[in-house]
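Shown here is one chain on its own, the form predicted alone, set out as structure tokens.
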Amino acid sequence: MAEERDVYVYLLPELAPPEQLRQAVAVVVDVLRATTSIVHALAAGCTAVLPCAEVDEARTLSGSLPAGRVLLAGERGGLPVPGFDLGNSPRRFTPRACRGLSVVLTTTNGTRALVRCASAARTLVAAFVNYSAVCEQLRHETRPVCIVCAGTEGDVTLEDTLLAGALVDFLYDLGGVRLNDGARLAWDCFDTHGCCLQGALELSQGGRNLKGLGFEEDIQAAAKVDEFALVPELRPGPLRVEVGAVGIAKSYWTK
């Protein structure tokens, strides 16, 4: 028999313990909206995603690159940061603004979840556009698997919850697998909101937060499952994220 893989779920960044991430591959989940935007800014064509914590690193990073290379984006509260040249909405990031540039990238939640994940054996930034694709590279995979969702502010996120549930639902199918109560947690969030997922987005606090400010658009666009068939990855010195992989052999969505 062979031996069964972990698959762990962290609902939120501080949860997944160091010396666990390290001997695993890390799945990183912001549906709303990095690891959506980074998934977007890659397909359009930059060249890599540089995550910050903070505000004033991420302008201090862009300061010291090459003027013209670099685009400075990032929310906090949900809107623009001051001076930046985009925010953190999907639909904004077009070949048009980013081709061949870098994007230094500071987020309240997602860019966080990134940077904490920073000493894992291999990390992959996931959303529902390109679900399938991050899949196909945890078919791959024999190392166990953290699923770290970024949340909101501390709190436990509804959108990043079942994106979770949607890649333990894949891995389980895979067969060998160890969930923690997490994953199962996740799991069934996916089986109750699954088949609607629009509107559990919509549902969300994420989701209503977005709306609030204006930003039904983003949560359309965080809905389109499978848009894209490439996965970023996280490389470390300096830290980036850039496209790890590309292609996918079916959707593995089953909703």
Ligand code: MLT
Contents of the next structure:
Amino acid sequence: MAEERDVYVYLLPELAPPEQLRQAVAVVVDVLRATTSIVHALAAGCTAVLPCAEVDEARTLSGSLPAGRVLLAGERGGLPVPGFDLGNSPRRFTPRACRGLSVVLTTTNGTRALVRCASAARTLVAAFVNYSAVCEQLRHETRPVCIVCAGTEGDVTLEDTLLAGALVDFLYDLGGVRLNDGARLAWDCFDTHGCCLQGALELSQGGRNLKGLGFEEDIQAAAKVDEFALVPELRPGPLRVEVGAVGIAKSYWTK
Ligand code: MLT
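Based on the form predicted alone presented above, generate the structure block for the form predicted together with ligand MLT.
Full assembly next; the chain just shown is listed first.
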């Protein structure tokens, strides 16, 4: 009998065991908005996104790069950091703003989740906007899969759990998988809310926060399934996210 592949979902980054990550392909999820913004930035032609956990670290890193070749972007409390070039609105990462440039990015939860997954055998960046492209990569993988949700400041989020569940749904259909309880919970979440994605994102705490800050259009942008066919991938030394793969055989979205 063929061996089963483990599929783990961790609803918060700190729940993902480092020794498990080392053997696995990690998939980092922060739908509202870090991973959605990273896909937009790379699709718009930025050369790499350099994730930083802290604001000061981001300032220092961008200061060390050649002037005119780098954009400093990110948020705290959902708002652009004073003195930065961009906030964390996916819609602002346009070709005009970032083609040919590196983007140094720091966000409250998403970039921290990425940094935590740097020790994984391979780390992919997922959002609804590149759902099928991520599925395509996972289809060709044989390693265990660790889906790591960024959450929000230590709380589980509906939108990240929902995307994790959509990925579990895809992996389960491939067959031969063994799920942890986090994966089962996420799958149930997808079963309940996958049919009405934008409504679910609006309902979530993160969605309500963004609405309150006037970023309603970012929620709509994050709910566009398969807008892009690229998969950002984390690379070491210096830690950066680049386009890892492009292309899908078909859409794997089932709702
Ligand atoms: C984060 O990483 O915490 C976020 O993406 C939050 C946001 O963009 O508001």
